[in-house]
Every structure is written in structure tokens, then in C-alpha cells.
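One chain comes next, on its own, written out as C-alpha cells in the form predicted on its own.
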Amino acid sequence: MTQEKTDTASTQSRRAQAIGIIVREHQGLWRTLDLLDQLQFDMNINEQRPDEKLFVTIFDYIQHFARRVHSQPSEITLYRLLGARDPELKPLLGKLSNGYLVGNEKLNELRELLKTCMENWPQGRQEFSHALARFTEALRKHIKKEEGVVIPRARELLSDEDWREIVEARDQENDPLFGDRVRDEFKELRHRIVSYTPERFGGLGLQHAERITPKGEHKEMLSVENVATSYGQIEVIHDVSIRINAGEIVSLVGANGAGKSTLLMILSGLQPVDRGKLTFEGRDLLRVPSEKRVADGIVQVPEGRQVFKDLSVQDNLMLGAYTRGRSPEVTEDLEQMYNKFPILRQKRHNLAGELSGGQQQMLAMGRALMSRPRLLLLDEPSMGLAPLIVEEIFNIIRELKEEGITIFLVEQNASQALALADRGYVLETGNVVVEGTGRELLSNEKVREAYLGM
């Protein structure tokens, strides 16, 4: 075979590899959309209460796809190269790129509508169903544009060097669609969808726990009223008022030095209050010492993990249950932590200081959960972690809420924190300057400009 024929075959191979990956992922999305149609029919015609866990897993899959394909601020390599070859396509490619971002926002809205639908069934069904129909229709149009215009034009116009750049972008931030690691993530999410899908729809029908609604959900759990505190002569928190209802995720976002961690220390009893009121489940929290607050269910996962590095992983976990003694329930909870965080089981005899940052964060969360918290305070859980681990941490936080734990999340990653939150507050130099639902804050122009980079 001549060199020219060899090069041509190589180009065709790279082109086929890249397009094949896109088409296979599209096939996964088509099957998922068909399943959503079946579930919607079941909900509307058969009046079947939605399977919240299945819907959430499907939304996770689609949202994961959107975020992986369009990782800001980078571009999609295929779109960039094709736009350079055919400038007339740039408006369409720009619209498709923006579609990933808009779709992400619509998925967050669907999560909120699903939650309302589940809590008020059958009220809320119509609004959720209409939003779901609009979303699936838009996603189908998006995929058809890629398959009907983008892929044929790319096959026709892109050069050998273009296809080489696309294929060699594996596992890189600029275009992670083609990475083996990322495709493994899609595979795992698809497996969960298949497992949770009822047998009558072609799935495995795996039984799974429904969302646990804690007693008193929607009732106020924690109230902070006009609280102020100082470091020496300098007041750093100024008459801050917030509330957290049972069963919520409430996010607190703000820049470094805004006072976020200080507020958590106040709630944990580690920072004195100059003035104001703290009420937890109707009781005056200012009269409760810090060590008693843990026993009462207020537990903090501190910034920077702060695991006991010279103790084993298992000893760290057991320390989380020190207020509970050595009951059989503690042993059962330890096993649950190992099921929730499999890496901790594998590393249980290792010293905590030998773990990576992400593993230490999971250990810190597991240690806190061993105390059976009712209010979990999370201080910058994503700090210093790789994007893949950050996604896993936020998935775990979402699961904890489904298990009935109320969460106060302090986080610099404002977009992730607010997308997850029922409600949120923005703290600037010790003052609450904006508050609202997570969705409202995500769309607030001031918040978008200052904290979301938009």
C-alpha cells in the first residue's frame, strides 16, 4: 500500500472513530427520550405517580452529557474547526452551543417542578408534564440538527489534521466528549437508568428506596436573626438573618473573606455571638455548648477536610460516632458508610493522611454522617478538588438530601451550589445582600455577573 493510501485510510479511520462516538451517544439520548415519553404517558394517562429516582437519574445523564460536551470556557472542538472551514455555519453552531447551556438551565427547572409534583401529587403534574414535553421536543430538534447538518458537513469539509485534533482531544478539558473516562461515566449513568426502569418499559425493574420525607418538612429547623460577631474589635458578621427549613438544601455563596465560614462556626458553637438570636428546632441555640450541638444533630464538615491524618480511615469514621457510644447501630452505620463510599472500605486500614484530597473529603463527610446529623453543615466541600471529584461530591450531597438530611452548603462554586439548592443567600463582607430560591439566584443578573462569570 502506498503512503498516500495509508494516509487516506488513517484519516478515514479517525473520522469514523469520532463520528461513531457522537452517533453512539446520540443513540443513547434517543433511547432516553423515548423512555421519557413512555414515563410521561404513564403519568398522564395511567395516572401513575412518577418514579422520582428514575427521573432524577435521567436528568443527571442528560445534564452530564451537556456539561461534558460543552465545558466552559472551552469550545467544542468539532464546532470550532467546522466553523473555521464553513463560516456560513457559524450562526447554527453558535445556536447549538448555546443550546447546551439553555438545556442545562431547563433541566434545573425540571428538577424543581418534579420535586413540587412529588410533594403535591397529583397537583403539579400538568406543569411538570408541559415543561418536560417542551424540553424533549427541543432536545430532539438539537440532535436532528447535529445529525442532519453538522455531521455530514464535518465529514465533507474537515481535513486530516482536523480529525487528528478531534480524536487526540481525549480526556482533555477542551473537548472531553471523546475521552474514555467520560464515556465510562455515561455508561454508569445509563446502567442506572436501565436498572431503575420498570420491566414493562424494557428495563430491569430494580427496587430502590423512595425519597425519605423527614418529619416536619417545610417547617423551620434553624433560624438566625440579626446575628453579629467580631474578631477582636472588628465586626465581621453584621446583623445576618437566615432560615433553614427541614428537608432543604440551603446554599450560602460569596467571595473569599465574605464571612461564610465564620457563620458556620457560629452555628457550630465555635465562634461567640455579639448579638442576635439562634434558634434550632424551637430551642435557644445560644444556650447549647458546641459539644452538645453535635449530639443534638448539628454537625459540620469543615473546610479543608481536617481529618485526623495519623489515625486510620476506620478510626476517623468511628470518631464521628463518639457521642453515640459503641451500640450495634454504630456498626451498622459504619457498614453503610462503606457502601456509600466504597473507596473508604478499600482504604479502611490506611492512615487518613495517605488519602488523596477527594478521598479525604469523602472521609470527612462519612465521619460527619456517623453522628447521624439532622442538619449537616458543609464548608467548601469542592475546594481544591478535580472536576470529576467535584461532580461526585455534589451527587452525594443530592443523595443525602433524598435520604432526609437537611443541608446548609457553603460553597465558592456558586453555579453548582445554587443549582442544587432549594434556596440560597449571597453574603458580601458580612452582610446578606441577596436571597431567594436557587433558580432565582441563578437568573439574578447581579449574582450571574459577580459569582457565575456570566
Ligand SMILES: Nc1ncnc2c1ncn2[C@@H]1O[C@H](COP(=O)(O)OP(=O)(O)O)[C@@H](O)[C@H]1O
Contents of the next structure:
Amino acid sequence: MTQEKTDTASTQSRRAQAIGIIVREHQGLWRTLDLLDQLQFDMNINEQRPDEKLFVTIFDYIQHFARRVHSQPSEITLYRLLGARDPELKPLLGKLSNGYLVGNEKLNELRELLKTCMENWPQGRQEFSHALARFTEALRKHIKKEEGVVIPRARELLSDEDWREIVEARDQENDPLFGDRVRDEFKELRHRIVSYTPERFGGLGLQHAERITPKGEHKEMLSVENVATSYGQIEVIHDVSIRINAGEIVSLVGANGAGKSTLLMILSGLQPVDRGKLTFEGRDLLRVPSEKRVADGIVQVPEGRQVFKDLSVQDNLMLGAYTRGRSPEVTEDLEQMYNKFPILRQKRHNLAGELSGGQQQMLAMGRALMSRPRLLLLDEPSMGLAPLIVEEIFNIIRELKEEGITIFLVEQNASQALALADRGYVLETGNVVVEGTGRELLSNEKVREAYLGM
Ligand SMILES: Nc1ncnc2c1ncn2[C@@H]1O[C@H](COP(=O)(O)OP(=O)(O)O)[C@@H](O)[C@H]1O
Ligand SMILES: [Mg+2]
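Now that we've seen the form predicted on its own, could you pull up the form predicted together with the ligand?
And the full complex, kicking off with our chain again.
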């Protein structure tokens, strides 16, 4: 009995240890990917010449990881053991192993494209940038598969003996997930990346908020309790309950017509409720009229941007501050908006209607930010935008969270919206059908099938 207990405890700690190592390595990669996104943004939107040595160090870092596996893909102990336990996982595990090989080649291509881009700047930028976007997307997918499928399945299926073997494999220098020596090399590379990273990006892991919100840290900001609403005789939202905590990104995903926009309209006070309760920072929101909600900090960026096309970019931004009157602070905020979205500064005298879709989305977000929201409601910000621009919009959303703005993100683009989210909800024909952390939803069978096409 006692022996058994000890065994179980040590197995759990071995498992925790092994998973801890993988998760930390993934976090390192996630941050590197975030940094690549920021550099990408800087290059495309701010038209900054890339810093070659920073890019090269980042490529070294990722490639190092890939190369370690490249030498012996069969030696990812975890993959081997997991494949033996569940043969159905073998194709996925094979694909993931192969991903390391392909990634390695892609990195070599990126190095070449970077060289060309530097030599002929700004020509060649687009080609480099597109290849980079494809690469980061593929790597994100890879990590998500590991985190969403491989690790949870390993937790379930691997035996005590398996975990012992996996942890013992840590001593094999060439196992990239477990080799101590290899991890020291990664650490060294990471330090180099940090030292090359411009301060405004905060370096690797310095400014980045935890992806997973620590439990109990965030106070409830908004609660929707059993709310229903109808258009005429037809009820389209049925007893929906949702909670948003201060500082979180909460994503609401669901197909066209599910009722996502209607729910946002309820929060903005533009759609009446049939029944239920809305509370914002402890107060009954149903008593607060729509105009007053903006002043209270609930601000919506509507679907399809809806900027004032015949007004200048600057006038659009100033309209966002209408609840605040004209003050030196507003002028300061305008300046900040231009720093956040340099393209808007460049086009401040243009009519909003002359901007591209992505620029209009930035303008719509800038306008909302001018009213100093505490809870920002975003209705399908990525709709109709090219993948590269979508990445940029999602990066901005991430930045806003880091600035302390709470975000309720409504999206049909489920994979990206959930990857970004602390927590999420799935809405189907007016009902919340699944809820959980962003990660949980990404790995939820039902969500994967219906919304992620996997
Ligand atoms: N103004 C309206 N009048 C009547 N029905 C509407 C109106 N707006 C939306 N609907 C209907 O309500 C349901 C939810 O729509 P909506 O909230 O726009 O969904 P989503 O934003 O998820 O695409 C859909 O069946 C839609 O046809
Ligand atoms: Mg909608």
C-alpha cells in the first residue's frame, strides 16, 4: 500500500517534470514566434529595415532545435512510446517528426530570402515576409498539435515505465526535449536574442504576459447570466451565460448566424434583452443606457469596421473621443494612436474610405481606443483580410491586452481567436455549447471538428 503510494507520487512527479520541460521549451518558442510577428509588423507596417543579426539569431535558435531532432527523428522518446501505445497517433507523430525536417529546410530558405531582402531593401521584402509568415504559421500549428494532442494523449496513455524511460532519456545529449546540454545551448541562444532585441519589444519573455491566466488573479468584470433576446417573435439568444474577468482576452467563436453580433449588441445596449442579468463591475448594466456604457468603458468595434468613409482618418479618430470632450489628454492619445498605427499618421489627412481593409480595421480599433475602453468588444476584426494583415491585427489585440485592456473577441476565425484567448466560448444557434480555456477549446474534439476543420 505504502509502496504503491510512493510509486504513484514519483510517477506523477516524473510526468510533471517531463511535461514541464516540454511546456517551457514551447513557451520559449511561442515567445520567439511572438517576437517574429512583431519584427514582421515592424518591417511591413512601419517599413523598418530588418535587423539581420537578430533574425539570424532567431533562425539559429529554431534551427538548433530542429537539427537536434533531424539527426535521429526516431529518438524522440515520447513520440516513439506514444506511437506504440496508440497506433492511430502514428501518422500525426510521423508528420510532426517530419515537420522538424521540413522546418529545417524552410529556415535555410528564409536565410537566403533575408539576405536578398537586405541587399535589395525594400525589394525582396514581400517575398521574405510571406515566407516568414508561412513559416511561423506552420510552427505554431506544430506546437499547437503537440500541446493540444500529443501532450494530453501522453498524459492519458503513457505508463509509469514509459515516463521513467522518457525522463531517463534526458541524459541523451541529442534529445532536444530532454538533453541538458542541448537545453543549455538553447539558453545561450535565447540570451543572444534578448540582447539583440530592441527595447521597445521588451526582449524575449520580459514583457510578455502569461498565456494562461493564473487562477483567481482576475476579478470578474462582466457577467452575462441567462440572457435571452429576440428579433420580433424569433428568439435568437437563449439563456446565454458568459463571464469576462479583468485583464483577460475572452473569445467567442461560432458560425455565421450563431448570434455573436447580437450578443455584442446586447452588451453595448443596442439590443434589448427579454430576460436575464448583465453585470459590469458589480453594477446592473441593464440600467445603464447605451451612450453611458461607452463612457463607463465598454466600447465596441463593430463588424465590417464601419468607419466614416467621408471623414479624414484624423477626424474618425477624434470622433472616438467624443465622450471625453477636447482636452490636452485627447491630443496626447491621438499622438499615441499614431505611434501605435504609424500608417494612420501617414494617412491622417486621407479620407477613411481611401484606406485598405486592414487599415480601416486599424482605424476602427484606433477610434475605439480613443475612448479609453476598459472592455473592448471586437466583432470579427479579421473578416475579409489577407492572412498577413490578420496576423497584424491579432498582434495588436495581444498588445492591447498587455496594456491592460480587457478584450472580448468575437470571431469566425476560431483557431487564431482561441490561440490568443485566455478563455473562450463556442456559440451555436444562440446557445453556448462549449466553454473552457483557449487551449482546452483548441484541443476539444467537437471544436476541432466543427470549427478548426481537423
Ligand atoms: N436585425 C435583425 N432582424 C432579424 N433577424 C436578425 C437581425 N440581425 C440578425 N438576425 C438573425 O439573428 C441570428 C443571429 O445573427 P447574428 O447575431 O448577426 O449572428 P453572427 O454575428 O453570429 O453571424 C441570425 O439568424 C440572423 O439572421
Ligand atoms: Mg456577426
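Since we're looking at a predicted model, the values are computed, not measured. For the two forms, the rigid core is made up of the largest set of C-alpha atoms that agree within 1.5 Å on superposition. Numbering follows the first chain given and starts at 1.
Once you line up the core between the two forms, the Cα of F59 ends up 2 Å or more from where it was. The two forms, fitted on the rigid core, differ between the two forms by 2 Å or more at the CA of K106. After superposing the rigid core, the Cα of A138 is displaced by 2 Å or more between the two forms. With both forms fitted on their core, the C-alpha atom of Q40 sits 25.2 Å from where it sits in the other form; this compares the forms between the two forms.
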